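Next up: just one chain, as structure tokens, the form predicted on its own.
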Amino acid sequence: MTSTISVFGVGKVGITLISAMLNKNMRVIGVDKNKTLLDDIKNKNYNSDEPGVQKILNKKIELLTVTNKTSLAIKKTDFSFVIVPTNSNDLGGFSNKYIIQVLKSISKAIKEKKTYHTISIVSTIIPGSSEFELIPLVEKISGKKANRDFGFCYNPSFIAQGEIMKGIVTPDYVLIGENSKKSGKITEKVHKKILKENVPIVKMNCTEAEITKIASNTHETMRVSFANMLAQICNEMPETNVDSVTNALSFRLGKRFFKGAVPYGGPCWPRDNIALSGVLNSVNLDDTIPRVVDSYNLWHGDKIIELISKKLNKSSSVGVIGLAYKVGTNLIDKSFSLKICNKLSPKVKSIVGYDPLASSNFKSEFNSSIFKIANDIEECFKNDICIIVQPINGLEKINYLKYKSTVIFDLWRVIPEKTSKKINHYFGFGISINKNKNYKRKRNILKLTK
């Protein structure tokens, strides 16, 4: 094998990975359709908000080839990992669209090779996409036979937004589906050369691994919800926190997804609930629990509008804090603040939201007349009503009795205990303390203890 890999797309997974590449001395070969953006990389202006992405790419650029070229790549190298959208299709499945038209020109390519060529495929995939339609792709159109002629892996990554590095160089585990015990070998070397400790490499055949990436999202998005939901109970049981429970059970179900908070947006767990969905549908399968989980998660979110909604009036001014879907990056793929100013923006006069890191995305979705963008965090609690939607930095320095006379709902329980006692209108989601919230709930409890 070559010390040289390609990678075609170089998106922003892609250019994160070549770049973990890159800061162990490997030369890469980057291809994509997008002139533009190889041409930034070529004039060093591309700019990545991945944190020590661009760092890498300025110490270690000479490392880089970028090409627009597919032959050129294939001839000069014998491994390739393909990261290329998979988009969401009508059917709630992925489009395997643009992974087939890059394996077409891999295909052309390989063809006119003598030696081995590894291809890995990352992009998030329909099981049985491999078995069903991409190997039998590359055979067609190469002439040759995998695991004898050429190998394929599908090699997923577990990524976060914000933290594409670390999921990269420092995963929980790596999961390799191979096609030969070849294939499956040379990738594991790849990996090998990449990561920057001891982490568990796990091989399978390529459609267990398929099912694997696919069923380790959905699952994360269930045990969020779970947590959801008993922030939902405890916000309306007189005299209990979420966290409490939350925290006792994670001695025994982890910590990780698991804190009543807001509901899961982005571009990815949303989308591969339908799309669990839709492969237990297309095998005559039950899909009761990742419908329901994803139900769930938009009812969720229309409950916690509601419950803000009654605050408000015509004459409201609204402050929304983070509007990102998540902490940490500038993506607002189904973010909660967006649910939530296009729920809000017919019924109060104003709202102004703040994220130093998705502000301009932010504002070309939503850009309605009531809305700006503040300059600091703190104009937010200048408001009638504040909603803390994401945890984000600066909201630890912030004297929160200044604001006794807003309207505060804190939807992550960021304010301590202390602060929160003494501001007038603090809404923890999640947390209830009124002794007597409500007759018929007591009631109706009572009924179930007969």
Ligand SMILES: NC(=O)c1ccc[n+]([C@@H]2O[C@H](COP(=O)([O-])OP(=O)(O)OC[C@H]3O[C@@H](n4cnc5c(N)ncnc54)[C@H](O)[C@@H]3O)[C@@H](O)[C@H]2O)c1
Second form
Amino acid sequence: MTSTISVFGVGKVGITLISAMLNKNMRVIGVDKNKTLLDDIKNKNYNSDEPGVQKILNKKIELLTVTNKTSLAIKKTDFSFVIVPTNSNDLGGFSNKYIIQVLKSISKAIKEKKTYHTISIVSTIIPGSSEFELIPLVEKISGKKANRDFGFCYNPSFIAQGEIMKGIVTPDYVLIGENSKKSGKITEKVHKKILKENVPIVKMNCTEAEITKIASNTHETMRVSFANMLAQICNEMPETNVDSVTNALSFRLGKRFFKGAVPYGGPCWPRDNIALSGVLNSVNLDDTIPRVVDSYNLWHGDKIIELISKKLNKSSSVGVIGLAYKVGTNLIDKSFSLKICNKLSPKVKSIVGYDPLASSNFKSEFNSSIFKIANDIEECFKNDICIIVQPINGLEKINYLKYKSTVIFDLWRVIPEKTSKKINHYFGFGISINKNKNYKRKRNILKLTK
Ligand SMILES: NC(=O)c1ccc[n+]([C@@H]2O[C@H](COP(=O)([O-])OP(=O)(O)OC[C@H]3O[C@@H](n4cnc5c(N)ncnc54)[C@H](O)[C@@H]3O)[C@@H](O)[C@H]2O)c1
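Now that you have shown the form predicted on its own, what about the form predicted in complex with the named molecule?
Okay, now the whole complex, with that chain kicking things off.
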């Protein structure tokens, strides 16, 4: 086996995986159809904002060759990762269109090859894709037999935007769906070169791995939604704080993805439950669980906006802190701030938003005449209402007591209780402002105890 690896799709995930390999002095051939991107990499004009990537590229770029020629990459390597987009389609599934484009050209190239070539698909795909569509396609075009003549694995990564390198080098585990023991072993060997020590490697067949990947993401959203439901209850039930509840539950249920706050967003999570629902329907099974997680997430956001709306009027000025879909990224796909701004803009006088990474992406998506980007985080507090949508860095330095007349909505409860108690108009979402005495829904609750 040659030590050079080829990577098809030099996007956000592809370039990070490439950098992880360069960092271990492995030679890599990156293949992409985007010529501008390839020229930028060749001319050292490429800039990655993914932590850890740029430094490695600057140092090790001579180990990387980039090209749009599949035949060259397949000739010079015996192992290929495929990391191209799998966009959602009209049925809520993930289209294999770009994977098929890549596999068609790889198959033509391996037809001419005498040695064993292993293909490892990293992109998120619908369960059944490898067995029903991708492996038969490679066999048909190459005229070769899977396992005997070429290897095939489904090998997704568990990564988060802003932490992709961490997810590649120190993941919780590496998941390898193997079409044969041989291809699984080869894929494992490649990963072991880039992994930090003691990362578990879990192998199974391709369909099981495809189910595992989509199950991982949808289970995480289910936990987020469950914690959000608890935050809604505690927001309403007198004298409660959701953090007391989730912190206790964490001893039994774990801490991850378990803090009641805003609805989840981003390019992956929202689409995964829709896809799982499609998978269940396609095999004639009930899809209530993923459908409900998705619709609960939408309701949860609407309910928070309804609570905020009660405090504003046509002359209100609003500050919004944290514009990306989460902290540490510039992506605004399905960001809660975008939903807030879209819903509030017809109802208020002005909105000012702050985010250290996502301001320009946000401004190009939400180009309302009443919206502007704040010069600094403090500017958001100089309004009638300030909404802390994401717990971004810098909030810990604010002297909140300066903003006596601002109504502060703290959706993650970032302001310490000691301080929040001194703020005139503080609403920590998930902390009830109702008092036991005279609670208007007491009678409804007591009906349940009869
Ligand atoms: N970004 C994430 O956080 C994340 C997390 C988990 C999984 N994934 C999966 O990884 C995959 C890639 O994600 P990404 O964020 O890197 O996407 P991206 O859009 O940043 O990059 C994809 C790259 O593939 C290239 N490409 C498309 N078709 C091609 C073809 N026929 N030949 C060669 N190159 C081609 C594009 O030009 C682009 O550079 C997706 O399937 C996604 O579901 C992404």
